[in-house]
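As structure tokens, one chain now follows by itself in the form predicted on its own.
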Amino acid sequence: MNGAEVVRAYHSATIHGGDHDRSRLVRFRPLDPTNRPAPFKVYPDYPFTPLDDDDPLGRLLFYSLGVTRVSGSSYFRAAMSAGNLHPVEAYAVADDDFVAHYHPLQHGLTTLHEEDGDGHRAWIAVVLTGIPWRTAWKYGERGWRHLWWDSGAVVANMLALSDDVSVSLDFDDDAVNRLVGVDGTSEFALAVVHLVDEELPGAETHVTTPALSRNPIEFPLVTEIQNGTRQHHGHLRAYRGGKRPQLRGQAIEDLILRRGSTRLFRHETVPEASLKDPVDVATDGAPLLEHLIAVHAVEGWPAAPRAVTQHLCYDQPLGGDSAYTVFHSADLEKVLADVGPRGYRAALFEAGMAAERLELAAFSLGLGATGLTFYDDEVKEVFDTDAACMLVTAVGVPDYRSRPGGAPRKPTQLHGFDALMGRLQMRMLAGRNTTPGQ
């Protein structure tokens, strides 16, 4: 199959609902607690250096990937992640061929590659990679989509933090994988975050690290779609900072620490500006996407049936309880024609970036937001569109007050998180009695 055929086959096989050929999906036990991937990648045989609180690189890394909240063995980070599984890793690269891995909890760098230099090191890039097993442990092959969602969310924070950052999805996969010491199968490069206008070095890093779990599972379809989306034609743009949330006197760091996936919404109406302003922020700089909106409670807007939207969002009540829910979508045939197979990566990436921007903008107005999955074909049917849904974001009035995240190495302890999740479970059980059309 050529790249476009690989994209079509993968996308169809990983659709929720509908009649699709899923014969190539790996049969495995999802959420096996005895085989759960470790939440952090470690390099016990390599030197680790904590980052200073005032380090500019540390600021960029922490407020995009750092651990900000903790509840028991659950770690919540600065950017959203599907299932809170956080499969994205980050590697800092300097102009003297220095390569280091970022640890999100310990907030420091592990030196992986270093050559003799003159001591005048300058950071030139951050390479974001994805570990498919960390998300496929729960979601199977569909988890490959999540790698791009999550990297887009991380980049959204980076672009909000710095006007100097630009992000490229157009790079030599093999060269960047070699640079940061990953094999291109169990972990592979997703995006290059350029801190300055300078080419990446051509160094090769060779390292060893413990396995993430007892028996990591490989998914041939994930390897196929990753390899099948290498090529592109036409213009694959770099991403830069665009419209930002209304900070209203607060620092962007404080807004990022306040953001977190909302678990419960109240059925309250919001002003029209609470829709228009966040959506303007979210849609800026995402040229491959169109954004379909189900409005439930916005002043001056007709209300869509909450039960229908809830069903579209994989029957999750948050989708219907929101003031409005945005379906970030892309016409894949147009993307393939205009950009090529690598455009599929970019469309998923843009969806994650748009969703995180929407969340930040919503939180800046005192609202809440969360990302959701969806029934792919039914979204297209309800909105009468050829565009394929890439990701969903629900925005509304939160039904509780969340605690802001903490500083580096000092995450906020969420003592009431289990009670909140219990309320969410009860809401989900109640929602099963609600059917589309009610």
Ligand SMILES: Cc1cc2nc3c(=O)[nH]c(=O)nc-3n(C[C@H](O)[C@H](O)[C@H](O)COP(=O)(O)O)c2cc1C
Second form
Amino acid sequence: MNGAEVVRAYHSATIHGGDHDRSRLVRFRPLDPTNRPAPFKVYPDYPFTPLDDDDPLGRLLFYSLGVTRVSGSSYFRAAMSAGNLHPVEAYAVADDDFVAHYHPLQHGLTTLHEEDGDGHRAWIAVVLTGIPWRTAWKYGERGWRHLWWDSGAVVANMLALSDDVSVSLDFDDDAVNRLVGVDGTSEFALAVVHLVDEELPGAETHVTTPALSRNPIEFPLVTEIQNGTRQHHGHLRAYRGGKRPQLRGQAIEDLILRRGSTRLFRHETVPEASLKDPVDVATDGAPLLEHLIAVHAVEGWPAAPRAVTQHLCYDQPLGGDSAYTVFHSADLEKVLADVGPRGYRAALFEAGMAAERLELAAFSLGLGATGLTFYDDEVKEVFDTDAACMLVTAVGVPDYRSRPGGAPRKPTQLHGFDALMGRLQMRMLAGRNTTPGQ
Ligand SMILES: Cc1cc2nc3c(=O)[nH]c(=O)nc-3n(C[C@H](O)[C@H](O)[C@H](O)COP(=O)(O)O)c2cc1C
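Since the structure above is the form predicted on its own, I would like to see how the form predicted in complex with the ligand looks, so please show that one next.
Let us now look at the entire complex, which starts with that chain.
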């Protein structure tokens, strides 16, 4: 199969709902608690250095990947993540071939590669990688899509924090994997966040780390799609900071700490600016996407039936309870023709970036938002489009206020989270009883 055929086969096999060839999916027991991947990667044999509070690299890493809230053994971070599984890891790279791994809870760097130098060191890039087992443990092969969504969300925060960074998905996979010491199968490079205009060093890092769980499962289709989209052809443009959420005097760091995916919406109408401004921010700088919107309660806009949108969002009430729900979509045949198979990675990444931008922009206006999964084919049918849905974001009036996240190494302890999830569960059960048209 060529790259385009691999993309079509993978996309079709990992569609939610509908009649598709799923014969190549691994049959496994999802959510086996005894085989759950560890949330943090550790390197017991390598030196760890905490980052100082005023370190600019630490600021960029913490407000995009750091742990900001904790509830029991659940760690919530600065950017949203499907299923709160956080498969994205970060490695800082300096001009003297220094490579270090970022620990999101301990807020520090583990030195993985160092060469004798003149003592001067300047950071040049952050490499983001993805660990497919972290998401595949719950979602199977569809988990590969999550790596790109989640890295897009991380990058959205980075671009909101700094005008200086530019982000590339177009690089030599093997060289970047070797640089940060990952094998290209159980973990692989997703994005290079350039901090300055300088090439990555050609160094190689050799490290060993403990397995993430008792028996990590490899999914052949994930390896196939990762390899099938690897062709490096220079057609993808770099991502830079674009339109920003309105901060109204608050710091971007405070907005990020206030963000948290909304679990319950109230059925309230919002002014038109609450749609236009956030959608403007979210859609900027994502050239492969188009954005289809189901409007439920926005002043001056006709209302779409909430029950239909709820169904499209995998029957989750949040999709229909919102003021509006945005379906970030891409015409995959056009993407393949224009930029090749690597463009599939980019379209998913852009959707994650758009979702996080939309969430931040919604929070800046006092609204709430959440990413949502979806029934792929039915979204196409309802919107009568050839574009494939890449991700969904629902925006609306939250039914509660979430507690802001905490500073590095001081995450906010959430005490009412289980009660909130209980209310979400009740809403899910009540939602099943609603009939289309309501
Ligand atoms: C790609 C993506 C898909 C998501 N899908 C859903 C979903 O289908 N249903 C849901 O309730 N939340 C969904 N979320 C929100 C996550 O559950 C949420 O980000 C995660 O639990 C972490 O919580 P936080 O965003 O409050 O930090 C999704 C988030 C992302 C990034």
